[in-house]
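Given as structure tokens, the chain that follows is alone and in the form predicted on its own.
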Amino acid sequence: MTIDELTQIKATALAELAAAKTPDEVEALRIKYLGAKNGLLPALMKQLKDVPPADKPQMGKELNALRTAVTDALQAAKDASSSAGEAVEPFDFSLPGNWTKAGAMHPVSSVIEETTRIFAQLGFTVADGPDMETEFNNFDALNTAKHHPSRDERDTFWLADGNLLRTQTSPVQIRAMLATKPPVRIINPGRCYRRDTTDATHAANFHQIEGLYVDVKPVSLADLKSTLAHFAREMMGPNVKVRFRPHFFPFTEPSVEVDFSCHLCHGKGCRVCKQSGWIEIAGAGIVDTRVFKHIGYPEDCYGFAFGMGVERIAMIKHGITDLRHLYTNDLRYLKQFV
């Protein structure tokens, strides 16, 4: 075995690989030159032990160069033979593009955006706050008694450091009043967390939109009623009716429950409104003066507040019977509301 012989073998191998046209021809040449049993290069490597010691370094270098050249040429021939058998389909550049349909908002996000737009017409701005809250912001400042059931660990997600996952978005109102003097006119959409068993109308994680209007000028229940009546007409249509019922909330006095007339039966009674003709939408009332006292507001402040569940509005607006359908992320279901 000489260097000239190796040079001749290299030239022959490269020429044969360049002439190979099919994968079978390439595979046959691989076996011929690199096959473990009868391959030419493995046989030459075995003969290296018979080369005189003085010539071994140079001969070993040439053998490695030969192996590298054959391996590279073999890969190139394999790629060329594979692509040669692939049929190239003609492409008509005059055809119109195949556009993907744009996505759409989730029903919950859509309700939040629409509500924000409606209250923006009345001068309300959007305020936001953290999901993890202090006990003061979530309960104390809102005039919630120490013995109130909502403070129980069976109802609220308490954290090890004494904070909690907010049970309502009302703490954002406290944060806004602590940071800003009257007038304050905000809505605060966001997530809330309660230890509720998930069923058709309840979930441990849900969304609320609450609103607050505070001023040094007198603010009455009539202002609250006209504000929510405007929202009802904009959200549900011009024919919707609004009903206010006495209620109790720790942070408002007087307090009311707000009902909208059922948009499906128009007051006649159906399964959605449970034959009553009305659907409960929100809780509201005049801000209790003790709330102002807790946060250091002047005594001559006036205001109203309201809060509503986003999922409930989405369910009523779209006729959804089970809240869980909103969170299965099944596009076949959600596409109905695009």
Partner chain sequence: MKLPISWLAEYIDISDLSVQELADRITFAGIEIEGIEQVGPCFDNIVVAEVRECVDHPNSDHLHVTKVWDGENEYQVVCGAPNCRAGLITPLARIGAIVPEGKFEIKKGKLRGVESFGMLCSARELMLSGDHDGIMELDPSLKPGTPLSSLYGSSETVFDVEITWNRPDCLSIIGIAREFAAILGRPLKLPEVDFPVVEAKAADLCNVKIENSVNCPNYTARVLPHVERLPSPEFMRKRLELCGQRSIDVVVDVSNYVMLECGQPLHTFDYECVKDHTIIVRNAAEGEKIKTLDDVERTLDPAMLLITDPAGPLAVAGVMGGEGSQIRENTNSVLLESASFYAPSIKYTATKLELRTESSHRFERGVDPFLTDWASRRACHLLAKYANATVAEGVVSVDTRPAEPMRVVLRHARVNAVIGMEIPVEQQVGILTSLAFEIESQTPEATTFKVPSYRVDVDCEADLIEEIARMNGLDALPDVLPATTIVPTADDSAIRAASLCRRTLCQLGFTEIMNYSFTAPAILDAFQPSTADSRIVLPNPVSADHSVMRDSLIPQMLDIMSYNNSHGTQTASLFEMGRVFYKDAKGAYTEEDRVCVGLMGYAGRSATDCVRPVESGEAILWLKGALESLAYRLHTPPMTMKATDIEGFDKGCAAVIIIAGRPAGVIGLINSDVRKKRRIMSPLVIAELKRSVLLTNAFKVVNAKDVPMFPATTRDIALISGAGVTHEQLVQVMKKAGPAELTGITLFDIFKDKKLNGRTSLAYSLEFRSPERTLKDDEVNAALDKIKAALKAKLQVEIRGE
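Taking the form predicted on its own as the starting point, write out the structure of the form predicted in complex with the partner chain.
Since only the chain itself is given, any partners or molecules it might have are not part of what comes next.
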């Protein structure tokens, strides 16, 4: 046995194993080289004792290396032949998958999230306030006359402790202004309550989202219009336009109602816009200087404010036909909004 012989054996074995195609051929080679009885390598191992002592370590090392090489090659040949030859049972990919399906966000939440995202682009911070409010924050500070009908028991939920369930999210704006000096720029979504009888477009429990920007430098109706025009395009589509109609709110002056051109018919007239081409979306205006007075701001501040009904936007956006669907919480209905 010489080193050369071992090198020769290694080359032959690897070549034969590389050529082996079927598991049977591989098995035959295993017996040939590694078989316990007549295998070539075990036989060589036995001959090691006849090698002169001086050459023994060297020869032993070479033999081990040969054995490792052949074993590895055999394993590789085995793997290759089995995957090539054996038929695996085909998998039925039409079976239902095994993972929890994502849930759906409520359309009211989606509108709030989307709206706050859009106004965040313009530098508005989200603000929040309690549902149970003081009369001052909900009415007095917002310049609502003492005898204004909205203060009626017929319209407002008064509480036994003298506070009330806020009828609008505007008191959050009062809180924000009481807490900081101008400039203030907030968007405040929240839940409101009015003693409305529930029908397809009204609920005693509903959501508003309002925005306020107050500054010591001029903030104009034109600024308000372009801010809302940006929102309209982001929320409803790039071609949606904004129109102002003069109106009245106690806390803004001038006050306007804000229409968006119908995103479905592009102003031609359809069911959603009641053939008018326009959809009433928001109320807005220039913050009344009397509001600044009530909260102790300098009266020569400038500011605009706007507010809109979240349910109404959700209904318009998704073609929801009845507001009550939003509070029935039927999973079959809600799942659509995933």
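Rigid core (definition): largest C-alpha set, two forms, superposition within 1.5 Å. Not measured: the values here are computed from a predicted model. Positions refer to the first chain, counted from 1.
Positional change of D24 between the two forms reaches 2 Å or more at the C-alpha, relative to the superposed core.
With the core held fixed, S94 shows a CA shift of 2 Å or greater between the two forms.
A two-part rigid motion is described between the two forms, in which the smaller part turns by 82 degrees against the larger.
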